[in-house]
Amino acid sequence: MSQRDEPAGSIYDLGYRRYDGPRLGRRHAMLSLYLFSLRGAFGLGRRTSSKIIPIAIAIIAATPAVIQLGVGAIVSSEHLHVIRPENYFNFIQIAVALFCAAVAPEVMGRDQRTRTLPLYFSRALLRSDYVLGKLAALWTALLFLTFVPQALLFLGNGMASSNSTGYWRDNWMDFPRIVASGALVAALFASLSLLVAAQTARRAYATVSVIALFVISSVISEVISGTAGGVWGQAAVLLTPFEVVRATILWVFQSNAESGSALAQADLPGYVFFAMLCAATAIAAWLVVRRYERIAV
C-alpha cells in the first residue's frame, strides 16, 4: 500500500443526545459556590501556604478566649478578671482587619485572575447570586473570629464561676447578644472588604487597599474629631468602621463607652451607630453587585 492510500483517520457518527440527568438549578449552584468560597477562605483544598495566614489569624482572634478558659480552670472566679463580651472586639479588631485583607482578595479576586467568571455566568448562576454567595462565604468565615471565640468565652466564664448554673441563669441574655454582635461585625467587614477587593484582580493591590480602607478612615476620623467642633466633630466618629462596630456592640449589650474615649466624647445614641452599620453594609453589598453586573467577562 502506498503512502497515499494509507488511512488518515476515522470518523464516528456518535449522534447528538440531550442531557437527561437531574438539573440541580440555581439554588444548588449558589450553595456550591458558597461552600467552595468558604473552603477557599481558609485555604482548604489548596497548598499549605494558603492555609497558614487565615488559620493563624483565626487562632490569634481566639487567643483571649482560650486564655480566659485556661485561667478560669486554675483560678477561682472570685479572683478572676472576666473579659466581658462587649469588650472582646477591642482585643481582636486588628486581627479581623488583617483577616479581611488576607482573605477578601482570595475570595473575590481569584476568579478574575484565572478568568473563570465566564464559566460561572454561563450557567444558572446570576451575577447577583455570585456576589451574594461570596459575601455569605466571607461573612461565615468572619464568624469564626467574631462569634466563636465569644461563645467560648461565655462558656468559659460560666465554667469559671463557683456556681455555673446560677451564672448562666443570670447572664443567659448575653448569648443572643453575642450572636447579634458577631453577625453584625462580620457583615460590615465582609461587605466593605469585598467592595474594595472586587475593584482589582491583583491580590497584592487588593490586600493593601483593604488595609488602607481601615487605616485611612480611622486617621480621617481622628483628624476631623480633633479639628472640627460641634456636630461635625461628633459625626466624624461614624467614618471609621472600628468605632461604628464598638458603639454598635455596646448598644446591643446596653453598655456605656469608657469615659474619655472617642465614643464617649461623640455622645451619640447607640442606634445611630447601628443604623450606620446597617446602611454601610447594605450600600457596600449593593455596590459589589453593581460592579459585577457591569464587569466584562
Contents of the next structure:
Amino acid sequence: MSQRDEPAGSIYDLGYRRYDGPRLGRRHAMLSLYLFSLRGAFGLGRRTSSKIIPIAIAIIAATPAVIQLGVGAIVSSEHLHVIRPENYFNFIQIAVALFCAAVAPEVMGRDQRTRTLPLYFSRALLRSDYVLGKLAALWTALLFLTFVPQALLFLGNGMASSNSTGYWRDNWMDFPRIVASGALVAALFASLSLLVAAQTARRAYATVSVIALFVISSVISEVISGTAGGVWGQAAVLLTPFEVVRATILWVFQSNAESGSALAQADLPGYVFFAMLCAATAIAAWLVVRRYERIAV
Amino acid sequence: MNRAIVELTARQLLGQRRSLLLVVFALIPVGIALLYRFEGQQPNHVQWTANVLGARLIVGTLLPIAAVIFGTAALGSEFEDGTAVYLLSKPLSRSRVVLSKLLVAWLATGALVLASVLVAGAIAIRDIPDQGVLLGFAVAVAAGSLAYCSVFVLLSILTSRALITGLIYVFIWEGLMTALFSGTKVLSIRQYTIGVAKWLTTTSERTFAARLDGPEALALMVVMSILATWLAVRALARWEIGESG
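Pass me the form predicted in complex with the partner chain as well; I've looked at the form predicted on its own already.
The next block holds the full complex; its first chain is the one shown before.
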C-alpha cells in the first residue's frame, strides 16, 4: 500500500491503482441487497409500470382497515367492531396471494434474468446470504400487507374512541398478537412463494406457478376435507397455506374458528398449525438455499 | 396431417420435465379417489364422483392445466426455440402444420385426463350402477380437451405469452369470474364440458347439476373448437417468416 504512488512497472505502466478504501464486508453487502430488494419489491427506483401492481395490491390490503376507521370516525361507537384483528387476514388473503405471485419473481428471478447473479456471487456475499437477504426483503414487503394495516387499525380505533387510554389499556394485549401473527403469516407466504419462484428464471412461469401452488393446494385440501373423515379429513386442512395461516392467527389470538368452517370441523389444537407453519417456512427456506448453493451461474 | 410433424411434436411434448410433473398431477385424483373409497363419508357415491371428482378436480383443474401446458407448447415451443422457421419453410400447407400440432396436443391431453378420470372414477364409484357418470365424463373430457387445445394452440400463435394468458383464462376467468357472474358460462369451456357430461348421464338434477343444457353445451363446444382452429390456421397462414424470433 505504501508504494501506491510509485509506478508498479516501468514500461507497461497503465496507471492502475489498487483499491485501498474501506472494505464494507459481508454484513454490509447483505444489508444493501436486502434494502435494494425491498425497494424493488414495490418497484421503487424502477419505472412506473413496475410500481403499479405491488402498490395497488398493498392499497387493496389496507382498504378494510381504512373503511373500518372511516366508519368508526363517523359513527363513533365504542363497540363497533366490524373487523376483529384475528379476522383481518380473511379479508386480505387473496391480496396477499396475488402480491406474492407478482412480487416473488421480481425479488428472486430478476438477477438470473439480467445475468447479474455471477456479480453477486463473486463478492463477499455467500450464496446463503443472498437467499436470506432476498427472503428477508420479501418478508418485510409482506409485512406492509399483513401487519401495517392492522397496526393502523389498532391505533386508529383507540384514537377514535372517546376514552383512548381506556381502550388501549383494555386491548393492549392485541398489539403483540398483531405483531406476531403478521410476522408469521408473512414468513410462510414469503418462503413458499420464493421456493416456487426460485425454480425458474422466467417471470411469467414463476408468477403462474405461485398462483397454481395456492389454487391447487386449496382445491386439494378442500376436496379431501370434504371427502374423508377421520384423521385424513382432519389433516387435510394442513395442506393449504391459507387454512394453516388462519388457524395460527386464531391460536395466537386464543380465539375459536367459526362453527361450520373447515377449521372447526378439523378440530385440531392450535399449536399443530403453528408447528406446521414454522416447519413449512423453515423447509421452504432451506430448499431455496440448497437450490442457490447448487445453481450454476 | 403430417406424420413427421406428429412424431416430432410427440417427442417434443413428452420429453419435457413439465410432462412428468403433469403425470404426477394426474395421479392426485386417483389418490383422492382411493382416500374416498377407504375413508370416505358421503353415502352417495355417484354424487361425489360426478361433482367432486369429475366436475371439480378433473374438469376444474387437471384438464385445463394439462391442456394449457400441452396446447401452448405444441406449436409455441417451436416459436420459442426459433425452430418454427425450419418447420414453416417446408413445402407443407400451414393448415396441415396446425392440424398436426393440434392433434398431438389433443391426444396427449386427452390420454392423460381420460386415464385419470377412468381410473379414479372406477375406484370411487365401486360396484354400484354409475348412471352413466363414467361414460359421460370420459366423452366430455375427450371433447373438452379438443376445445381447450384448439384455443390454446390459437393463443400460442397470436402471442408469445400464451402460457400466462391461458392460465389467466383458466384461473381468473373460468375460476373466479364464472363463480361470480353466471352469464359468463357461455364463454367457459369448463361449463361446456360439465354440460356435456351431465347430458350423457341419467342422474337427477339433485345429484349432479350443470349450468348449461347438454345440446347447448355441445353446440358451443363444437363452434368454439372449429372457430379457434380456423383462426389458428388463418393466423399461421399469415405469419411471415422473419417476423419474429
